[in-house]
Structures are given as structure tokens and as C-alpha cells.
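Okay, so here's just one chain, in C-alpha cells, the form predicted alone.
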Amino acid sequence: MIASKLCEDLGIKYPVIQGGMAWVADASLASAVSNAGGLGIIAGMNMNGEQLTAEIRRARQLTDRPFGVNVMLMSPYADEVAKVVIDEKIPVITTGAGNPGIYMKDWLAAGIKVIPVVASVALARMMEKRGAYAVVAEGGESGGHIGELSTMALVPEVCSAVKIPVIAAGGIADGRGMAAAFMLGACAVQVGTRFLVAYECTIHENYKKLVLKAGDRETMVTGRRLGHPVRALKTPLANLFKAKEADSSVTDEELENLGRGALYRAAREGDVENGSFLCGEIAGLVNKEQSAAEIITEMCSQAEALLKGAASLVR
């Protein structure tokens, strides 16, 4: 069985963490995949606290197992976040879209392991000097919002460059992926796209539809004059704000406003028209529903057989 000291630290039998995905990791799935052996992770985004402490409260109903919070910086309710997971006394947060350091010390002092998502070898060691348990190198290759790096470059280059444990994410859906990212010196994978399509996933059906019959060129990058670029499927919405970003009479505000909720009525409302499918590139790989732990047993199954194997390729 595939396992790191990650697994021991972090309660979990199988060194897979499943992405904090707006719109899409509520407490169905991030139980589910606890449920599995991994680490569930329910998605902060712009919860209220309020709102944020009843998911958290619904998926204790439904997993006895540990399971974190992705806390969205650039959440207008940020402050309000950062309390309830120490209230709520959460074992592990992850931290996307900016630097967490204002949170770092009163998070740390409550037991909690921070685990920021990084796109630079920069950031990775910022972290490592605050405190952070591990880091998430996360290449351009995922869903959502990405950096410039690749995770082939990504994740090598970080572990090189920090102490604490590395978890590769971008670009890995099966086991092939997951033993990829231990020879490149990760200790665990986080894995969204692949969660799109699990039973306990609670998007609509017609996001997991489009995933589902994605083909290898079916993302793009959209967003990159705006400052923060976003991979989606290629639908009717993503190809207009790629058209629109690239004409210099559209404004920075019109492209905001184009984008304003688009990723809600894509994972809560399913429309194909309006909405942003967020997506890897992996997409192509990933053409089977299944439940969550056969997800994860299914990769790690495999990724075990082929580290297994390696050492027939050497002579």
C-alpha cells in the first residue's frame, strides 16, 4: 500500500487530497472522500462564517473521519473564515488565491496544519519560514485558477528548495500521474478534476457531462490580463472572454463583470451557455463516474504497481 509520513500525520490511510473546489467541494464529497481513506476538503470560497460553520457541522454528520477547509483569501469573509476553522477546531486548511501569513500565527497556535497552495519555488519557501506544515506545488496544468509553471518544473524545483513535504497537484487523474509526482520527490498528490465525476460530487449533471467527453485540447486559459488566469472547458462563455480579453476597447470591469458568477451557474445550475466549467487538463483521461473511494483506490492500486515495476527499467 502506498502510504508517507503525511498519511500518519495527517490521520488519513492513503496520500490523496482531494482539491477545494468552489461551487463543487461541499461536504458531500469532501466526506466521501475521507469516508475513502484520503483527506476531504470542503470549499470556504465566499462562505460566510455562518454558512461555512453549518458544512462543516453537515459533513461531521457524515464522516467521523478528518477532513479540512480551503480557506479563499481573497474572500470578502476571509477574517470571518480564519476564525470559525480554529473554533470549529479544523485539523488542516489549505489556503489558495494569496498569501495566508496575516492568519499564520493565530492558526498555528491552535494545532492547526496550514498547507498553502503555491505556484513559485518563491512562495514554497515563504511558507516553509512561517510555519506551514507542507506546501501544495500546484503546476498550470490544473483546473482553475494557475500559475505559469508546469508541475513537471514545479514540483521538482520546490522540493529541492523546502524541508516540509511537498504535494504535487495539476495534471494528475490516475495512477500514472501519482507515481510520476513521487519520483519527482512529492509525498502526496491533490486530485480535482478526477473528483468532478464522483457519485458523492454534487455539481449538476451536466458539468460532469462535459467532463466526462473532454478531449485533451478541450481547456484553455483565460483571464491572464486581469492578473489571474483561469482554466476552463471550452464552452460559449470561455471563448467570448477570450474573444473580449484581446480587444482593447472591452474594459478590465467588463471582463469582471462577465465572469461574475459564471462558475455557480456552472456547477449549481449547469448552464452550458453562461456558465465557467472549470477544468484541468487531464480532462482527457478522466471518462468514467465513479464513487469516491473507487477513485482513490483505483489510483493508488495502480501507481503502487508501476514504483513497484520501476525497478525493471534499470539495468
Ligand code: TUI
Given for the second form:
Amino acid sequence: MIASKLCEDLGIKYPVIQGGMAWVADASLASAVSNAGGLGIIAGMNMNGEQLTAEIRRARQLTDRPFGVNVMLMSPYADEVAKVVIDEKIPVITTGAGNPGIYMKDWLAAGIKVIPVVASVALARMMEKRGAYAVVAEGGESGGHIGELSTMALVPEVCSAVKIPVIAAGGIADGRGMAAAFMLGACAVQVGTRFLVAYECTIHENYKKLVLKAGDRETMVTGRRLGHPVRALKTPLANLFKAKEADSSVTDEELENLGRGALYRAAREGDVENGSFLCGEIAGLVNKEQSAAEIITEMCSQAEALLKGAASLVR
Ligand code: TUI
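Based on the form predicted alone presented above, generate the structure block for the form predicted together with this ligand.
Next comes the full complex, and the chain you just saw is listed first.
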């Protein structure tokens, strides 16, 4: 059984945390992951306070197990979401796309375990000082908003810099990635892309089909010019965005407008032409639909077997 102290602290069976994916991570997926023994996460990114409260209550109908909320710091609703997690007594939150410093004091006073997603050693250190329970070290292999470093370099660098638990993310979709993350010093993994094709994931069928058929070179990064690089599948919108980004006659505002609503169009409407299908590099390994429980148990049993067998590699 692959487990760590983090599992005990969070009240989960397996050290697998679900990514807080905008327009994807709803009560259905989060409750399925929590029921399977992982930590389900509801994305706060695409909801105002009222909508998030309703989604949290829906998840409570679907599971008795602990689940968390992701606070996306670039969201226009971040302030409302930051308050709802306290009012609703959410036990654990992850944050993304920024520095959650301004909310930390209130969250910690409410007894919430705060797990910021970081893309650098500097932010990991700062979060440890501010009282974070753990950090997710997320490499640029991930889908969505990314930093500069790869998982292979970021995870051990963060592990060496802080004493709090480190959760690895970015490019992890099977037991091999999970075992490697443990070898780099992580004590849990955060998984996004593989959960996109879970039966309990409610995204549009077109999104699932694109992920299932994607090969190793079918994601790309756009948005660097705007200061928020995002990894997504190479679809018509991503290619158009890239072309416009390189064109100095296109203003930043025009670029922002091109991306507006694109996550919704992908995840909820399955609009292959005009949607932005956020997805990690590991999509090439994600080839079958399964339940969240199958995904988690398969990953953990494979990682356990690999870690147990690793001694045979050393003479
Ligand atoms: O947040 C994510 N992934 C996301 S958020 C998202 S929604 C979005 N939509 C449009 C544009 C941008 C985002 C889709 N995917 N992952 C966590 C993450 N956080 N990755 C990288 C970071 C990060 C980057 C820089 C965290 C902090 C940071 O710097 C903070 C600072 O002030 O030092």
C-alpha cells in the first residue's frame, strides 16, 4: 500500500490529489475521486460565491469523504471564493496562478490546510513561512497555466528547499510517473489530464475524444506574451492564438478577447474550432476511459510494484 503521513493528515487512503481544473472539476468528479480514496477538488475558478456554495453542497450529497476546493487567484471571484471556503468549512484548499498570501491568515485561522500550487522554489519557501500545510510543485508539462520549470527539476529543487510535504504535478498519469515523483522526494501526486477521461468527469465528449487520440507532441503553449502561458491541445484556436501572438499589429486586448470564454466552449460545449482544450503533455499516455477508482487504484498498485522492485536495479 503506497501511502504517506499526508494521507493520514488529509483523511485520504491514496496519495492522489485531483487537479482543480476550471470548468472540469465539479462535484461529480471531485466526489468520485474522494469516494475512490483520493482527494477530490472542486474548481473555484469558474464560479462566483453562490455557485461554489451550491457545488460544495452537491458534492456533500455525493460523498462523506473529505474533498477540497481550488482557489484560482486570477479569477474575478477569488475574494468571494476565498470567503466561501471558510463559511463552508472546507478542510483543504489548493491555490493556483499566483501568490495566495493575502488570504493565508484568514484561512489558517479557520483551520484550513492550505496547499498552494507553486512553480518556483521562491514561492514554495514563502508559502512554507506563511504556514502552508504542503505545496504542489507543478512542472510545465501540466495542462493549463504553467511556470517555466519542468517537473523533473522543480520537484527535487522544491523538496530540498522546504520541510513541508511536497506534492508533484505535471506529466504524471500512471504508476511510473508516480513512482518517479516519490523518488524525487514527493509524498503525493496531483493528477489532472488522466482524470479528464474519467467516466465521472462531465466534460463534453469531444474534449474526451481529443485527449484520448492525442499523441506526445499534440499540446502547445500560448499566452507567453500576456504573461500567463497556458498549455492546451493543438486545435484551431490554439494555432490562431499563436499566430496572432507573434503578430505585433495585434494588441494584447485583442488577444485577451480571443481567449475569453474559450475554456467554457471547450469543456461544456465541445467546440473544437473555438474552444481551448487545456491538457498536459502526458495526454499521449491517456488512451482509455475508466472510473476515477480504476485510475487511482491502477496508478497506486503500479507505483507500489515499481518501488518495491527498484532494489533489483541496484547491484
Ligand atoms: O493554475 C494553474 N493552472 C491553471 S489556472 C487556469 S485558468 C486560466 N485561464 C486563463 C488564463 C490563465 C489561467 C488554467 N490552468 N496551475 C497552478 C499554477 N500556478 N501553475 C503555475 C502557477 C503559478 C505561476 C506563477 C503560481 C504562482 C506564480 O507566481 C506567483 C508569484 O506572484 O510569484
